[in-house]
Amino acid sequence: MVVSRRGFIATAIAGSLSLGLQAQQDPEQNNHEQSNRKSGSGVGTGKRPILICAGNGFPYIDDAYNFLKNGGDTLDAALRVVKGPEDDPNDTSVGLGGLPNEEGIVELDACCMHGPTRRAGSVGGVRNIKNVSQVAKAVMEHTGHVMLVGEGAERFAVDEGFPRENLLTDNTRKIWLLWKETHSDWWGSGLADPQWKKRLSRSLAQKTANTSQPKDEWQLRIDRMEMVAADLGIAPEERMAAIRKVLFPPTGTIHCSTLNNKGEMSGCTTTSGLAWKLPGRCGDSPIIGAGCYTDQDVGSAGATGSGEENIKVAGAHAIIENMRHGMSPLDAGRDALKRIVRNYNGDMERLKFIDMTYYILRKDGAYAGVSLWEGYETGKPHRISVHDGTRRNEKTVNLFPGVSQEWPPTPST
């Protein structure tokens, strides 16, 4: 759908506003817990096998529970989910077509743990190999080692068989030119920085204390970004899809956890990372215990969004500890959020730039996906992709209500 510049900003401006209402609410009031209770809410206990994935997943996983339904190995069904997603070119946060560093180069994490043998694989930072999450499990099964990264980890896939390939499509690289043109710099105060103000203090922020100005400046600034888009060739319908990365790059990710007849268990998480990030950067996809965790007597959990955010909580070894000590699914996840409010000290200010998906499933079939916040945008709320002989979507049991904001801050916020 076409997004026109004046429906675009207001789309922005609208969402500020809602979510500065939201801020002055206390976090604990702001959850849904009981209503969302019901299955078909991100929250139920399915039958074994079962499989469940993130909404980006859905395209195929009729494939890989029929593969888990028929025998197969646990993690062998996972990675059939994950490897669709990475190898579509138009899929900009996983494998081929990820949308790239600040330099122009795709770089891949991914992390896998089979619960049967209780092994874990993990490779970051990996260029020019499309499937990395099947490099992860080549670490596991052909070394001893765990993590393997960078041009380590590039040259031993070619070693293993893995092609060498160009993974920036054309379509991405025109993006990535529009991104370096208009808006590179991802240098400055991260939302962690007690002076994290200070990223408003530079370019359009620095006429705040006219409220008239920044709406101008904004519009300006998208005016810009469209004449570029349309030097560089992308197509008219595109260009507002394009500017929406470039101003608000995204995190995109894959996981996925299955469960077979037996109660085996395993999980794997891949992707292209944070857009126009800076080059080298790890977020908590390849880190054991952050974007993916198994433990075949519990269960296993994963996670897509914040990836900084996430690492310091270890987000998905405190879900399968919490289960572990008798939390529900949904409960084990939500307190893993909690945890990444607290780090914040609720401070709903900084907290609207956040949010994070948990994709948790138990031994018994028992199944959660949580979130942050209800989606990132308004009318497309995060979901969880399962199949337990049916396949579905259903809408992640949020948080706090409304959508997330995108990092770095606008001038409408």
Contents of the next structure:
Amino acid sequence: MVVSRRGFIATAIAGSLSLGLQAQQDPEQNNHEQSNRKSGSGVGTGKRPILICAGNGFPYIDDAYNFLKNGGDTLDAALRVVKGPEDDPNDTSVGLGGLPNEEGIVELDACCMHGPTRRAGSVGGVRNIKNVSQVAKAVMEHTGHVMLVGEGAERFAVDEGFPRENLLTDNTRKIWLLWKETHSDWWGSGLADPQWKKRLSRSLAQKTANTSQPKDEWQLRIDRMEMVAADLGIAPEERMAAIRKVLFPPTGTIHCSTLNNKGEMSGCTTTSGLAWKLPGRCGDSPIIGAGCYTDQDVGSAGATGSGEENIKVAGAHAIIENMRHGMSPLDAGRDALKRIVRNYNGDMERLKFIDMTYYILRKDGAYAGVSLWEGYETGKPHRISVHDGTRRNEKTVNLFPGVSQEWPPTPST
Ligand code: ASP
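Having seen the form predicted on its own, can you show the form predicted in complex with aspartic acid (ASP)?
Full complex below, order starting with the chain above.
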């Protein structure tokens, strides 16, 4: 398997950045642009009631939509959607069956905002409790706090009646062991370090040095990983998918934003976070204003993708503020993406390791799904699921062409 690299032209970034500036100057034009885009292309003008979510929520939106339509609370509707992936042991990015941290322990993050009462709740780094979106709601309703983390959050959840259970499945345990035996870790400088450079792992450097005709470095890694995967008992047909999860920790997570007939809105985001993370690491998902933000006067937005990057631009909050000042959902989201691009001075060598998708719903029912890249795997574009009486999946609008690259930075040839 050859992992290809893309080339990019600097003018694409310069063009995007100047477009962003234009968007800020001319909100009317941007709303016009949004309404002129073909529906089904990641943007639209939905009708109330409406809910939007990440593509992994698609199977659950019928039930949530009917609940919303029949007068159900907007946050409870969002929680109905995200409970699906939280309960699904085969969704490796959320709840039960989520990929674990570097010690093989699943740690979950979630937050929610209830527009009508302008309240918020959040939990970070929670172990042994599957439905952390509901724990976030419990924090909102049954404490005077907004955020609980770690052991305290787990104890609170148990006090509230949530059952403790083992969230690591046999499948995710084996993938974790594959990562542990074959891959690097999170220690050392990160992508944002000024001295960052792609590293060649020592064992592979040695292998390459000892061969007169060095094999492609990726192929060497994958060969070795296949052997370890076989030893671990990973079924042959599942080996490449497991290897991909080790090499390219996938982004997933689920966000859902809802709007009812009365114009009330809520939002919720829940995740198992970045695979193989350091214990205690919180991503953007539990951070009010980054992984999710709902303002009853404006709209609701949420994120999936590279949490560290989204925290630095307070993505969901930036999007809501952009819309407050007149931007369309599409341009509000694109502007947040451009802030991430700006944080790296448009350095495509680094940006290709970043994956980010925003799901945006304005109070009038206009919505957009925007992403930095088309997807993180060729042929699997990022999707926003929408239900406003018609249930559909739409490809997000991407800022850059092609798919994102691996994270964390891994050796290159
Ligand atoms: N945003 C999540 C995090 O950084 C990961 C994801 O969306 O997959 O924890």
